Structure formats: structure tokens, C-alpha cells
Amino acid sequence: METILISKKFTLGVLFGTRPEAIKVARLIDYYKNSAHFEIVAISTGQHQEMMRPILDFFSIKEDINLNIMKPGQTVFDVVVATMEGLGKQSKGLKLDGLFVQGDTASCMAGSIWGFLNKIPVFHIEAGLRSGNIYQPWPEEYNRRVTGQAASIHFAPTQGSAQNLINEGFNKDSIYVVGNTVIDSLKYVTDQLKSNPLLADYPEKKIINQWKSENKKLILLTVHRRESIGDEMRQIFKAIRFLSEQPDVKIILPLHLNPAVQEAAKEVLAGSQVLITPPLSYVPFIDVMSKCRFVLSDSGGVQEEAPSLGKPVLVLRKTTERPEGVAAGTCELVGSDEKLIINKSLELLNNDQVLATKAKIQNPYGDGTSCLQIANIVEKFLSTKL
């Protein structure tokens, strides 16, 4: 795409609050660092302070503004209110020519509303994802629909996401299919790890490498969704306990910090062979994913990342707003059904041909050039405002 030459220097805000958001905007911020035409203001809500710090350090991202909204026991409503109030207080005197928001979080929705109310063009990264059920996932499905109403540009990761927006009546000229920015970050990390494997330094690495040397079949598990908390999450963990008892199978669970998730895991998995660890930072997480046989996860980002590493995903959800992976065959919905989780996992554990076929499927979420495409489109958009 041809770059538009402009003389004015524009100021762009990039809002992020959670670790996945930081990962998905990291390479975009990096792209703009040495730009002669753009100044980037990195705005963190401060939701995932501890979990996000390694991400910011690895990608050399400096927070220009930290809203520091995190409070014990806060609700989604609290996050939305605190984000908008924080933006209002800490942005005084800051004139933004555009605001990037990412995905479907409460901070994304709050940022888009704040931008709209202040007549700042909102650029929605990862736009157009839809599950079709406003409560699945909750509240993300609602968040992304509201964000779409405020956005001036919709950066859809796939043609299917773009079509969702078209079907809802959004202007075709405001919609661009650019892939998913998480692939940009994933590609950068894997390239860095190839040249320097020591970048992935974490306490469990020695155990993982030992399992690999013994030809153990490693499963990576992540689970955290609000709508699964309770009986459904316990069913998931019961299936995991059964799988962990199979010969030559090893399971690693980086346990989410949500107390309800931790309680369910400890209740069902106490005394099991599952290796439960604190949350892994991004680079170690990618290292573990690259060494596993397949992934069990309810994460949206994992559905996008794992196929690039040739890893099938059994999705621990009833619905997904990322149907492209399911259609391609890299992902399969298994929900919280204990028997289905076990049967599909055993198939991937015991059938090398099925595993190899899924591993070769091309990732439908892009080629790692999303950030460059986004930057060029925004530059062209703003040049028309001069």
C-alpha cells in the first residue's frame, strides 16, 4: 500500500488496559516510534499492572498515561466508569487526532464512547467479531457492538468480520480487512526466540524441556471466561483431571488470577498431575505453546495465535466470535462438556494423522503485516482531513 506524504504531525492515542490488548497493540506502537508524521500517546488503564509489565518491557513500550483504575473487587461497570473519568481528567490539554481501541474489553468500549463524545476519530482494531449471542461471551459481545457504533474506521481481521459489519449497515468504505495484529506480535516473538531462546526464561521451562526429551505429550490449558465460572468450569477441570492420568500425557495450566477460577481449579485438581503455575508472561507462554501438542482454551487470542504455530485448539466455549478457525479446522468447539472434551482430546493425543492434518492448516487470521496496513490506512484517512 502506498504511503501518503503529509507535512503535519498528528497525535494518536493508543488505549489498552488488559494484557491481551497490550500484546495486540505492541507492534503498532513500535511502528509509530520513529515516525516523522505521528506522535503516539500510549494510554494504559492500569487494569493488569503486574501481568502487563513484562509485555511492556519486552516490546519497549513506555506508558505516557496510566489511569491506574484497578481497585479490589471492582465490577465491569466500575471499569467502564473509571476509564472514562480517568481519560477525562488525564487528557486535559492533550489534543488527539485519533484514538486506537482494541478488541472487546470494557476499556475498549469506554474509550470508544469517550472518543466519540469528544469528537475524536476512533479506530477500532479487531472490529466486526460476532458470536450472535449478546451474552456469549459476556460482556465482550456487547462491548464490541457498542465500540463499532463509535468507530470512524473498522479494522476487521477477516472477511467474515467485515461482512458482519456490512450486514449491520456500516459504511463499506470505513471497513478494512487487515488480519489480526496479534499475528504481528507472535511473529516478532517467535523470530526473537529463534535467535535467542534464553528470552523465554521461566521457572517451569526446565520441566517442560525434560518432558519434551522424554517424548511426553504436552497439553497447554487456559481457562478464565466469566460465563464458565461455576459448574461448567468444574466440568472442564474434571475432564482435565482424567486426561492428566493418561500415560505419557502432561498438562500445564497457567492459572488465571480470578479467585473464582483459582477456587474451582484447586477444588477439582488438588492432588492431580496437572502442573499449575502462576500466569505466564507472553514470551514464556508462546514458548510453552510452541512445545505443546495441542491447546485447550476459552481464550479468543489463543484461537488466533495457536494456528500460526501449527497447534490445534479445542475451544472450551459453546460459541465463538472467531468462526474462521472453526471453519478452517484449526479450532473445534467443545464447550464444558466433560465427555466431549475427553473424547476430542484423546483423538488428538492418539491419532497422529488427525493432528498433522490440523497442524498444516493455514492460519486464517493474517500474515503478520496488519500493523503496517493499519498505519497506512490511518495516514490516508487523516491526510484527507488536512
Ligand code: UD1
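Cool, the form predicted alone is there; where's the form predicted together with the named molecule?
This part shows the chain on its own.
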């Protein structure tokens, strides 16, 4: 692999700003750590602070640049403007031969525009995901479309996402199907856990183990989508409150730090039996997922991880840009309708056969070699520029 570029050292930026981006670029940064031919500049926008820190610590990622943009209650506009301004100021003297961006966040979108305007080849990881509705999820569907316009290489996780790009007229030769880098991280975590189970230690673990020993049925819940904030999120939490009152059911909610999400959760769930915790670090979160009966979530990353762990997900959204989990039978869209969430959850709680058909371990998102494939493709791309 390191034979083509023997005479030149390339500098590659890896930009990230939120928890899921950090998880999904972590193994790529690690891959380059000992390279003789590539230097990595890890650029954090700091769109997330507390929620990203444990991820960076766990994967030993050191930010070379941190724009530190996070403000409580920030708007998407705030994030975009602060990222652009921060990159403008803090990148003086930085010469990049390429810039990796990941996914669909405001950091990703603003970073890709900055890269494009500076004539840096942009490499888009997790390209081509489409829900088909520009407002769902909001603003992510827009962000990934814009990022695609800036990208020189599109790293699509699946054939379906590659096809979306082809349908939109992108050059076939710029699109590569490499799986999703989240599987690289998930594999890393499960391997690490085998050798050191103490890694999955967290304050709530005792309670969860106690529930398991009492044969309680554990539901893992995560909610954070901006487009659901307001009535839809309250509907979701009302359904959760009802479910938490069922005998033998226990619900854990690692609660996102967005103040609007916190407020809705407190308003509806105060005094309920739901175990509300701060956001969990990655290993504890995967540990809880592996112990639960099923997941209720509006998260993108969770829809990708759950099939690998054989955990059904009732997706708290009307659409998904990740149809592979639905096709595999693991994920099912339930939106924010209180009754539907309750009925579908009761089915998974009470009907072992329905649960079993959904709980087959499947992995539509690659074999955990995405980062290696991406690095090889980028090396070939850069060697043609020599």
C-alpha cells in the first residue's frame, strides 16, 4: 500500500464536529497514525463538546485544530457561520492535499464548502444517503446533498447510496462503495471489550444488570432530531411514559444535551420510571444496546449499528435515508404517532416470534474494512496528481 507515494508526504485534513462524526472518522485517523507518507490534521469544529469528548478520549484522537464553536441552544445557522469563520481564521498557513468530511451535519456541510472554495479535494465519507424529502431529516438531507456537490470522491456505504448519486448525475468514476466506517468502529469496540470487559463500566451498569437478572425487558431509547422538536417529540415521550408503566418493562434514555430535547423529556417524563442518564460514552452505549430487547430511536448511526447486533429498531421518523436496515427487517419506521409507537412496541415486548424475525444478526453496511478501502482509494487518487 505505501509504495506509490514514496517521494512526497501528503497532508490530509479530517474534519468532524459531532459525536457521530467522531465515531465514524476515528478508525481512519488511527489508520494514518503510523503512515510515513501521510500527515493527518484532525480538525474539530467543536459543534459538540461534552458529547464528543468521551468519544475522542476512547479512540485517542487529539484535535490539531479545535474551532470550539458550540453555544448552548445554537441554531443551524450559528453552526454554519461559526464553522466557516473559524476555518477561515484558524487554517492560515495550512496546506491540505485533501479534506475528509463525514456525513450530513452542519459542520460537514460548511467544511465541504470551505474545502471546495479553497480548491482542496473533498472526500465525502457516507455519501449518497437520501430520504427523498429535503425536510426529513432536517437539515441533514440538504447538508449531504450540498456536501456531494463539493466532493471529488464520494464514499458510498452501499450500492443503494451509490445508485442515488448516479441517478443525480454524479460521475460513476468518482463513486466508491466501501461500507460504512461505523462498522469499523463497532468491530473495534467489540474486540476491545472481549479483551477488557471493564471498558464497559458506567454508573448505570449495576442497575441494568439487576434488571437483566430479574428478566425485565429493556428498551433503549434515543431521541434528538431537530424536525421532531415540539409536538412530535412530546408525542414520542407520551408513548414512552405509557410503555414505562407496563409490568416488566424498563426503559433507559441516554438524553441528548440539546436544551429543547431536555425540556420536552422533562415535561413529559418527570416522575416516570424511565431511567434518564447523561449521554453515554461509546462503549457503554454499545453495551446497553447489546443487552436491550429492542431500540426506539431517531438516530442515523443507531440504525446502522443495530442490524450488526441483531437488535430491532423502531425508527421514530417518517422517512429514512438508511433503507437497508428496513429491507433487512431489523428497522421499522413508526414516526412520532403515539398509538403506533405503543402498538409496535407492545408487539415486540409481548410476541417473541415477531421479535425473533426482526432480531436476526445482519450487516448491510460492510465488513469493517471501510477505512482501509478509503485510504487505498485516496492514495491512488493523489498519486495521479503527482
